[in-house]
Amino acid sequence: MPSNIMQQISADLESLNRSERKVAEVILADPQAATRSSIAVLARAAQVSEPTVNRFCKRFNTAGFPDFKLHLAQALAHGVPYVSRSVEPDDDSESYTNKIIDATIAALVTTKKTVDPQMINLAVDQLIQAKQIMFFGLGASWPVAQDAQHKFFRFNIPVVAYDDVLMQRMTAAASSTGDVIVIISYTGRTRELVDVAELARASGATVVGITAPNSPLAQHCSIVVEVDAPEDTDVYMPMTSRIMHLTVIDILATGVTLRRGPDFLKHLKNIKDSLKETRYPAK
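Isolated chain model, in the form predicted together with the DNA, this chain only:
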């Protein structure tokens, strides 16, 4: 079963023969309409016979036309485009706005497939009983580390976050059993962070990596929450990776909260309420 039938169609466009390509083009031109058409209408639009449309459907591993429409409808759902195409120089603001949001959604869908709940569980096991937690990140991952600190300080565990490589090294070297160091890195190839991971493990600390699978960093961690890094082909800034990492932080924080049990929820509410004073009341 193809994960996204629209991608398949555009990818296989060249390998199709004349009539089937006509069908493909009609569908690609207005996929929404295709989901609402009968095989007869579609065949007429593509100027081919009905069986041709049927054969076309089967070529894409669907049971037949109705099943094909179902797949198509799924691919189009949510208004998420079949290929989150990259931003192009002459896009207007509406166009690039939508493309970026779509790309982010696509990244999250990928994350959902790749993140291993088992690893989340192991990471939570460690975090819940940590004497102290440290979040390390550099560059674009530094705000992520800070965000994590902002979340975890609520758990009444000592939490720090460092973006300073020297501080990271020193803390890693000074750490001991019971300390948990969470290292966030998009590529998992930053030398400094790999060193820090090694140092920390040598000192007995548990090292949790939120990073790319099979990367050098991943190999030096006690627990790895794998976040697959799609090539950022586009404009040269990391975009979606931070968001995937932040989502992992959310998941870990939730995991810890749940383990803490219902009494702990009251504590969180108190923290939240403490901000009331600083705000204009809602109308």
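Shown: the form predicted together with the DNA; wanted: the form predicted on its own:
No partners, no molecules, just the chain.
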């Protein structure tokens, strides 16, 4: 895959057939609009058929139009430092609203393609039989750990979440076989979390990492649910990566729920019913 699909389209423009060139010219004229278009809208703008647009996309080594849009968005993304790589300094509210939403959708598409169902299955295997579950996260990953605690307490398994490094270290050192520690880190390069993973493994706990592939943290986990997205959190505010991690937590919680079987749904219903008296009736 070319590192910059825009440059590749420009370079190949003269070699395209007439219909494909129409598609290329529409994209090059307004690439941001192309990332937000449906295949039908782009085909109408280029005055070609939808199959022609798909052939054009596959010519540039993408799986089809959705995959092409993802690569196009990545090529355009450079953004405002410490905010988002999707946003330009002169964007108005409509532009940056659409860009953030589009970037999030693209990140979720990436998650769908890259998350390994086998690793999800292995993680659920450990979570369903855990004596206790601990979720660790620092910085932007801490709200994800809190969300995980909020979901997993429903499963009648002792659950806790920590964002304090000293508590994480002590808990890891005190853990044992049957305990599951889930460590959430987008970069997987936070030294404290890598140290905690080593401590937990040495104590006999199972360590599930929700983190970047081939990261230092991943190398010290029992099971790794890889999450990889084009977001440089060393430069930009964590946005899409956080949404991807929340989605993975939802997937794991759903897996545990389904493993519990239909009889467990009564327990979940009781929890929901307990909230009815706290709410005004819906209008």
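Positions refer to the first chain, counted from 1. As the structure is a computational prediction, the values presented were derived from the model and not from experiment. C-alpha atoms forming the largest set that superposes within 1.5 Å between two forms make up the rigid core.
Quiz item: Taking the rigid core as the frame of reference, how far in Å is the Cα of F60 displaced between these two forms?
Solution: The alpha-carbon displacement, core-superposed, is 5.4 Å.
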